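One chain is shown next in structure tokens, namely the form predicted alone.
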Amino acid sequence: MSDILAILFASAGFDGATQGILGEGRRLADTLSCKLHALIIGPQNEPMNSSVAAIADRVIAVDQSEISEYDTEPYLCVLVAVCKQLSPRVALLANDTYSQELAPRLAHRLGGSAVGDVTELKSHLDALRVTRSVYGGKAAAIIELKRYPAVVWLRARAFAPAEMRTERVAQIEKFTLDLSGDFRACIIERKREASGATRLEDAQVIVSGGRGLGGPEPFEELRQLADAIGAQMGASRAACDAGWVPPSWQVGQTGKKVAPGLYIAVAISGASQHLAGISDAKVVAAINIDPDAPIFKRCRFGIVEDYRKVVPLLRETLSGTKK
């Protein structure tokens, strides 16, 4: 039990999160002088397979009709079977909803340990030490995992991608598992909601609204601003809980943890849970009518004013800057 396993979803493609997992997996495998295995699960994506094969030492692809769409139990059965065959020391996943749902279950079924929202991994003697934020991002905790496999999901964009190799490319191996049995749970209905072209976690610019907007209608005005600068839309938990916007927009400790180049917070006071979700943002700009709002302690640029006076001017000024 010494190799590293990167668990990837074909539906995500070769995005930033996938590249981060492979980058950290490659670094950790090289440090421990072991192999990096990559498991790609779901309807296959040949360009993704080729890119992964240029980084990992071994690539295992699982593409069956039973897993054409995500379903917790079939996916978990595949992961357990592959892990039992490989006996990895560490299994790495992304920070998407699927990974967060699967990680603790996988660790439990394998008798290992699990931890999430990791920003750093290090091997220490016979244990794995991981670093993650605690207390709403006000402190960092170093956790030592001694039960293997260590199943870890990584914070989005916290890890650099690996360089692709040209001299040695891994072969794509097919893996098939009998998934015809009954499962403990099954999906009986799926509902899809529209989303932007880019995942919120991968967005470079985000325009986010909060409780101070007062209702769902002002978010349309924010959307116009976001469209003008090519940004993704986000929101605070209060706005999502009120039903003004979809839950998938939620940014914060219990929502999406984002790391954009620019985060524009409109009418968001800046509770510690929200600030934890934007702790990796490079630049934060805030518009709030309350000069004592906590968000101003985190932002680089701040405007103390009613958003209704500022947003139209911003939209007019920034129109045409979208690249």
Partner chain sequence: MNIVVCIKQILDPEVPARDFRIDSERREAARGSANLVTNIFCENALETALQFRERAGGRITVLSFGSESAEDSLRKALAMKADAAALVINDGHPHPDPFAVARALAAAIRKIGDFDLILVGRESGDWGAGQTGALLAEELGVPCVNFVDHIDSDSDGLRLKRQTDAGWEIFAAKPPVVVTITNDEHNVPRVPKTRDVMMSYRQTLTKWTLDDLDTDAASIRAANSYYEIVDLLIPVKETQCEFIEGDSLESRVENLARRIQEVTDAL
Second form
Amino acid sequence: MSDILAILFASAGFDGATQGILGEGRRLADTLSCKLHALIIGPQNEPMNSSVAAIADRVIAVDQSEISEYDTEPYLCVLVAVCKQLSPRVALLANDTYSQELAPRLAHRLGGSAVGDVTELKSHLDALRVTRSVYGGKAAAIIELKRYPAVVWLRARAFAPAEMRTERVAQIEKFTLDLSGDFRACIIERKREASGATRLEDAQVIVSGGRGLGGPEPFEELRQLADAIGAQMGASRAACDAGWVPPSWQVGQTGKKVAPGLYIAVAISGASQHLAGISDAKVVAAINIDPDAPIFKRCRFGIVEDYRKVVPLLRETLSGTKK
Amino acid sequence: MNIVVCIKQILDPEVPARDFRIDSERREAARGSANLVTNIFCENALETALQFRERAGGRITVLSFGSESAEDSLRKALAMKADAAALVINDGHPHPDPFAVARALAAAIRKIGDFDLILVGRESGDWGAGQTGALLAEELGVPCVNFVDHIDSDSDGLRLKRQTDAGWEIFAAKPPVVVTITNDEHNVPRVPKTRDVMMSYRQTLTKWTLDDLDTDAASIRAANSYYEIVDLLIPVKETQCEFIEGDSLESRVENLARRIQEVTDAL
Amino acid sequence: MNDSQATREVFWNITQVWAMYALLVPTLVIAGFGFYRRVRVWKRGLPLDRTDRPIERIRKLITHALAQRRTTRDTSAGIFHTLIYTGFIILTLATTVVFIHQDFGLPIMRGKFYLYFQSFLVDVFGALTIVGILMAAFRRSIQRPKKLVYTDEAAMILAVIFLIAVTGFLVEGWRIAATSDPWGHWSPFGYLIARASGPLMSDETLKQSHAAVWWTHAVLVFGFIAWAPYTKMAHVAFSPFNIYTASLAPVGASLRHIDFDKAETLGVNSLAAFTWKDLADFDACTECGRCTNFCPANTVGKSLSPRDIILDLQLFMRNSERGIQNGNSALRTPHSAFNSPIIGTVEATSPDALWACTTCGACMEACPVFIEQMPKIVDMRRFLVMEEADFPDTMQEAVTSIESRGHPFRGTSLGRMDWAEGLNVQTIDQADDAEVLLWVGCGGALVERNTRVTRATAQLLEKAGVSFAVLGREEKCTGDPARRIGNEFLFQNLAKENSDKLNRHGVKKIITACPHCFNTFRNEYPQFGGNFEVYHHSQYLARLVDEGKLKPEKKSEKKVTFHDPCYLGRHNDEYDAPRQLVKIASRSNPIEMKQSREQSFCCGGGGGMSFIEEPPDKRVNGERARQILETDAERVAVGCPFCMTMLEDGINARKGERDVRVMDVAELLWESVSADVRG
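Moving from the form predicted alone, what structure would you give for the form predicted in complex with its partner chain?
Below is the whole assembly, all chains and molecules, this chain first.
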């Protein structure tokens, strides 16, 4: 009744978010002297399973035809069933689309409470207290959960991974559940956009473009720069709303909250709603023609210049193609 | 098709960080000189509903749970051509937790009557919990599809296109269903016509108190059974920007490249 | 022979003169009908009073109709127009003299008057008219400036008046030859013709030719009179009328008030929604093209052309009357077209064109007959914004921001009082006995660069010992951008709210560094109960210097040019106060750009245009930056927060060429009066 459950998607693999969940789960379990369970849901993959097994105390795998691909209602059924069986006090998830949509419903079905986008967890007396940023990153709230289990989704890259044990590796237990049911909403078509291999939230380096680019074409230029330094592409809300790039690129309070080591903002003025999305970025650099652009207030370094002059030159310099 | 769009009035999220203050007594943002605006995702939701109505017909009711001032948001929704508006006046906790909000909304929706499609914004620009839609669906016992940016219907029911981290997915759903709406290039909220703004002040707007609803009004007023804000603070984050200098454009860009290289090497 | 007996026989050699009188009747009927049918259309427009203050109107008539001050600004057109115009006047006077002499039986056409005026002057001016016509023809056929409209009608008019003038000389010359007129040499050009034809033609041929050409001349003249009201020659009558009924208010006060309780449609999308004066404006157009020539948007290659708006709507109006078919298919409109949509039916009224207007008023300043082009553009914008909610996204964002945040600058990271950090500036709550209110404006408070101007202004006021206060967080947009974009509803709400607020605080005097706020307070708020003594900061500061309350100590060596803000200069006729400040603060007089003062070229930021992303190759600020860089000025002085950002951007975009610093006049003055600022 006091254990921790890490809810992991097999499809995500042993990515940064997964490692963060396991890391924080391990830490919490050790602090509370309880067990860390891990649920891996979906078609299993061996390398991930063995890594998870080297951190969690118990690993449950659910892998059956009904859930070979993500679909909200069957996945929710799996989570509810497993949680009912394990009765964890805290369930941890990542902050991807799927986790965010499952967590509050899982909490509701278990009679618990959910909280998301958390950057810190603490046990306070008997309760769980979490920290999350609110008001678009302008404030941080400390929230005490009142109902348990607590279902918490964690902000990517906010938590350190755990060390893997070499001994006492957990066994993988396979659960098979009855998932027959009349689901009134189901996914009938899936499309992955070719935008990038890594999720924006997990990206180490992001090159992001804004309204100042003036149209979709300059993003090609940025893409070449991004490729040269192995970065992911992002964009401001203005650029997405204008339809220049897909909405999945959007960084900001109303888009993705990212936490890269380096965020390069090109022709982004830095409206507060955009800054809210990069509040966890370690280093922000900006290329902007306007020295008064608010983005410079958030920058470690920047250059006041027309991006059209800087970007091609910068790409050449960084990719070493410059004579 | 009966469509309910839930909208929330919030403190202007674009209030500059330098003007942002906290009312530590109430553990919420101080109003200061900031304005109240409709949460942007709620406007995206209304826009999505309006476009869906243009294609498939139906009736749109906008619903809000909030203070008296939320009437402005509802009037604006009427000006955007929602068919009806209802306000559940919150006379309890000033910032109720998402569970309390979901219960209040669910009770109001049941009072409105038949519903096929309920749209909510994916999260709010103030607390940003991102849970209202999911909890509302559970309260009503219907499915929930998140991050939707486009709604269509055919003979089998609804077709919901939603954004995922990597791309998009399409759901087939039988109404009733709760949908949370995210923004994309197509659901940028329309600007109401001035004539409709003028007209919206003459339209009727239903107001309920929690006691008018069939729900546990007292626990909604208390609003702390789910979670409670125990502290609210402004994180200290000051950065001094180093403006890259140099004799020529080339040397400046070279300096910039060096700084970038230093950072990426350290990652 | 004695000069005092000098005269000539009026109808010499002409028989059946009655035929001419008979011809006069249909001529006047046809001409009269031509005017009548124009006036008949105007009467369908909405009412408007333009007959008040007759003295001022007559004064305007003298300056602009009689003396044609604006026509003559354009030198080449000015010369030939003056030649033709004065020729017409003199010749008409001469005809009148004949009329009085012959038909009234008052023998005035004799003696010295006959010789000096009726012979010499008329002859010379007739010749000058021909010179003018030839110049016009040369311009129209060889030079072909872009601003003109090339129609067959225009060519025909020139041909006909040329023929009238030439036949006139032939009649005169052959009469002199045939009658051996002893005073013939008093008409030098006619005399030359007489001398030239005398040896070639017999007396009989002269007489016959004279009679034939006389009748040709008469028929041409009558034909021309009958035809003129149906052509642009109608401007001979319409122009003075239009000038007499022109608005007497400054350009800044030219937008129409909408009564929301009564208005059926908001804004204008049909001829029926215009006032009679708007309709009269369409007919008054002389097709001179000055408005389009001076239009900054047109200059940089945008589709806006005030001339085409007026002319296309003129054609639209005429077709709506006649229901005739015309070459332009979009204008093939039936009678009911008076009520049918006008926006987007032709390129001139396309939304693209309407959303290119900076409301700078250059068109109105350029128009020799005082057509009000800009308010019509705003009228159509109003329809798009208020009835259709169809306008550019970024403008929508600005309007929405004004609506919900009280300022148009979405995403600003500044607060209303950040500019005052470290200064001892009091808000009106703290200092309710303050003598003047410093209205900071959204630009002055929320755009980083302009906060420095606000600081300079406040510091100057403080140094001069002026007791002033600001509204602080209570301040809200005056509504200027909303009004110019076309959201009159939002503007009126703001105007009422702000007027009430200022009255509540007992504000009497307002100083502002923003000419848009200045114009709104000065020209637009009185309608909403806001009656204040309003100063642009340049005016107030210039006065403080005059009164010795500010003592400039240093003069900058830098060469400065001054860019007139449209809303201070053209809209409110203040050109000197800011120049005075420039002069005080620098060693030399300001350098004047080719386009300055009344004919200044907009920065591109007015009319909500600073909230639009312009294509890089069609930027008004780019063109103005080019004009600035053309001078050898090291600094460009401005007096408007919009000009500040637009010109900085424009100059930055041309950074390679030369660096010119944009500075507000208050900053220049502060530099000059304060010892601790770098010079």
